[in-house]
Every structure is written in C-alpha cells, then in structure tokens.
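The form predicted on its own is given below as one chain in structure tokens.
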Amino acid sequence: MDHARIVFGLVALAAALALPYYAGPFWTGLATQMLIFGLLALSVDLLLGHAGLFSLTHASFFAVSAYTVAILQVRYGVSTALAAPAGICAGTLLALVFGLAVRTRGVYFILITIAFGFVVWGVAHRWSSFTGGDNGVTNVPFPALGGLAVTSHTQYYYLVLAAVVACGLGYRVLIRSPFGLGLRGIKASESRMRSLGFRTGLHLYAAFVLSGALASFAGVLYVYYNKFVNPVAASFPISVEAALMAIIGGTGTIIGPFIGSGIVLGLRNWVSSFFELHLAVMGAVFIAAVLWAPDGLVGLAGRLRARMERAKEAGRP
C-alpha cells in the first residue's frame, strides 16, 4: 500500500511539473487556484478532520495575511522579505485571539467562529480608509528575494506548487507526531484523553493556531497570485468553501482537500460559464457527498478498494 502511495504521488508530481508544457495559462492559473485553496482547505481540515472542531472562521486569517502583505507591499513599499512573514504572522496572532472559541464545542464552537468571521469581514468592508472597502487594495507586485524575482504566472504556479509540497511534507509530519496523535485521540473521546492527563483545551488551542497559521501562509500566496485583496477574501463563503472542499475530497487525510478544491473550483469555472444559479449546484454537491460519501472521495475510494479485496478473498478457494 505504501508503495502504491508513493508511486502515485511521484506520478501526481510529474503531471503537475510539466502541466504548464501541455496546458494553457487558464489551466495552469486554475491549477494555481486549486492548490492555493486546497492548502486553505487543509488548514480547515487540520480541526475538522484530526479534532473534531468544525471552525467557520479561516477565511479571516486567510483574508488578515492577504491584506497585510497586500497593504504593506503596495502602500509602504516594503519588501517581500518583511511583508510575507509578516502577514503570516498577523493572521497567526487573529488566530491566538480567536483560538479561545475551544473553549467551547459542538454548535457554540461553530457560531462562535461564525461571529468572529463576520467581525473581520466587517472591519474589511467598513473600515475603507484602510482596507480600501469593497475596491480593497490592488496592484500587488510578484515576490521577489533580492536577485530572485518571479516574472509570469508560470513561474509563480512552481512557486506555488513547491511551497504546497512542503506544506504537504510537513503537515504529514505533524499528523503523525504524538501532537497529531493527540489530536486524533481527543476527537474519539475527550473525556478518556483528559483522564489520561491530557491538557485537552491546550492542545486544541495549538492545533487552532497551527490551522490559523497554515490559512495564512495560503493568504499569502493567494494575494501574490490574485493581485489584489478585497472583502470578499474574508467573507463567509469563503470558510463554508474551504471546509467543503475538505469535506468533499475526504476528512482527515492530506490529498483529500487538494481533491476537493478542484472539484468545487473546476465546477464553479465550469457551471457558472453556462448556468446563474451556479451556487445551486455547489449546494446539490454537498448535499450528495454527505449522503453518499460522507468520508468523502478518499473515503469512498478506500471502500471501495476494501469490497473489491473482500470480494476477491471471498473467491478464493
């Protein structure tokens, strides 16, 4: 099994090295998309998928980063060097406020995040001579590291993809710590973890705060692509779109909201080109997925792979 894994992940990394040779430049600024929402939707599933904690709140922090470097860069000309790190780190420090939502669970904890969400989206929309109100900030130029500089949207989507890598390589290496082991533990019982002398409210509150983190490393990314930083980045259908693609593509696995970020944006490109009420079938989609693959496609892949293999067992003589 494992190496069937790295076989198809060496295989996936080939496609995406030589897509911008055999795709257009639609393709490849949607690949671009893909993975920089899919790491937004891995921050999410960080919670959803190893602690249980259904948070509505991401695309504050994602917004917050994305605005920093958008404000920093644009009106103060500061470098990239200095205004990357400081827009993660400004969603981080939205993330230690915010991460006291785990004091609470179930449906507090999600109305919770909710509120939170709508505060930076209304400090975003209403505070204009500061974030630029619904015009938000433009002209953000391409990263640049002293000579290093990225010039077209090519080089920026292998940016893109090496930072998601990484993020990736990383985020396995976390999941599978005793932290991450933790985390899987308090989801199936709280109550036994916290019998075991396990300080559950503080290990949820750094799980919160690693999740913050990771949406603002995607904020980042996403202003450099996007260019420019409106309220929209912090609205609330961007935290329902985020935990979808999580939910969609399969809950507590690392390619699952990778998965569900192209599907939810392929289709939201692809419907919306033909048909207004596009949001309708983004609805009709979430709907099913939980019905019928309520592990979503990684689950509903690993079930099926389990039926073949029983069936096979079981034709055995």
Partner chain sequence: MTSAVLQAINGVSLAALLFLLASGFTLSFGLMRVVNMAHGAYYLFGGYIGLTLAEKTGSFAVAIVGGGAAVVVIGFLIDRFLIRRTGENHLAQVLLTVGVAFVIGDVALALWGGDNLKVQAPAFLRGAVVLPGEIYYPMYRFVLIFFGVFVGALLWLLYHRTQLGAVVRAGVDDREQVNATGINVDRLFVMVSGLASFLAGMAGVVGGAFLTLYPGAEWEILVYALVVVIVGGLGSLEGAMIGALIVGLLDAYGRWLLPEFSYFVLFGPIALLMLFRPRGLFGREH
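Taking the form predicted on its own as the starting point, write out the structure of the form predicted together with the partner chain.
A lone chain is what you will see next.
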C-alpha cells in the first residue's frame, strides 16, 4: 500500500468518525445505511468482481438473516448475543443450498439466482403466519450485549462503522490470499484453472457461501438499524441494487461498493424528495451505468487519470 492510499484511508476514517458531530442525525442515518448496503454490495462483488459470477439472489441471505434476528428477538425475546449469530447462520445455511447454482455459469447462473431470490421473497410474502406477511416483523430493539447496550442511532452508527471496517480488513486478506487469487484465476480462465489442478466448482461454491455469509451479516446490521423487516428486504430490486452499487462504484475493489452505495442511496433520497417516479430514475441510472460507466467510477477515475498522464507525457518536450 502506498502512502497516498494510507493517508486517504486515514482521512476518510477520521471524517467518518467525526460525521455525527458535524452532519446531524439525518446524514448519520444515511451514512449508516450506506455502510450496511455497501457491505451487501461488497458481498455481491466477491462473486462478481473476483470470481466473475453475477448473483441476483443476495437479498435472500440478507433478508433471511434479518428475519431470523427479528423473529428471535421480538417474538422469543432471545438476546442479541444469540440472535445475531443465529441470523448469520441462517443466511449462510441458505447460501449452502443456493450455492448449487454454481453448477451453472453465465446466463443460466443469472436466471437461476433470480428464481431463487423470488422463492425467498414468495415465502416471506405468503407465509404470513410466521413472517408477518407484508407487514413483516416490527419493533426490533437496538442490539445489547450483556450490560453494553446501544441506545441511540449515533451509537449504532459507530457500531456499524466498526463492523464494516473489520469486514473490509478481513475481506482484504481474503482477496489477497491464495484462495482469492484462485477466484481471479477462475474469472480469467476456468478451463486453465482446471488443468492446473483446481477444483473450480468447489472453489466457486466456497466463495458463494462466504459471500452469502457476508450478505447475512449485512442483514443483521440492517435489521437493528431499520427496526423492522418485511418482504421488501428479500425483493429482487434489493439484489439488483446491490449489484448496481458494486458496478457503479467499481467491481473488484473494496471501496467501490461503498462509493456506489453512497451514490445510489443519496440519489434515491434526493430524487424522492421532489419526484414521484423514483424507481424510474433508478432504472435510468441502471441504463446509464451500463452504457457509460461499465467499469464504475473507480474504473472511470482510473481511465481519466491514465488519460491525464498521457496528456502530461505528450505535453513534455
């Protein structure tokens, strides 16, 4: 890591730490959401940016873990210390099943994950005796661990920030590990990876489950922030938006999904304040992103920098 990036990271971290003091509750809330959905986008990007698999079912893990936490805490009075891990386990178990999708590639993988996503949404929506139907599960408390309890949105923001930084550091190790290199190898040429001795199906399956576990963790953070969960959390637009965030920000990076999440959520907030058709605006963003920024903003920045450097070199005598 070069110095500029360390400095940039520290400045960003300092700005994030100081945020509640200069920005007020609205922006702190938005920043919390940005971190949570950025984490979801990061989980999608483990498959998309590193392994080359485009999953559209990640809202499933996110929602199943959120529902598990909510139902355990609200209906059975289970403590956070048990409910939160149970949520991650439930989402990860689902990922163990849905991971079957790695038997397929390309279009089939995309279509099958979409179908899987709708199964979970359908159950959340129709099994109302257990999931609460369209109303979902409400009155989820802030998390509390023994004597330590979160009591305000500001405190929760710090908790989420800490969790996201920890995940980001862990993720960094993962993608630089031999396993992570293997994923990038599969993305570049699966046939060569097989001939080098890699069991690529299992490799991708493991990545799928890890990615599902990370999405589940984001689901836990989400339900404690949101205070309720309903079928919207499991819906297709959540999965697509998570992918869009990763793409807008820049796939294959760690910061990209968070930048993308900030842009998407910020834009939605801004647009919905004066324009009713905000879903249409999101649709337009999709279209624009595909047509004009397929490498995302991080990629766009890289291209611009390269162009400027070229211009500078050309300017030299």
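Because the structure is a prediction, the values reported are computed rather than measured. Throughout, rigid core stands for the largest set of C-alpha atoms superposing within 1.5 Å between the two forms. Residue numbers count along the first chain shown, from 1.
- After superposition on the rigid core, displacement of the C-alpha of residue 306 between the two forms amounts to 2 Å or more.
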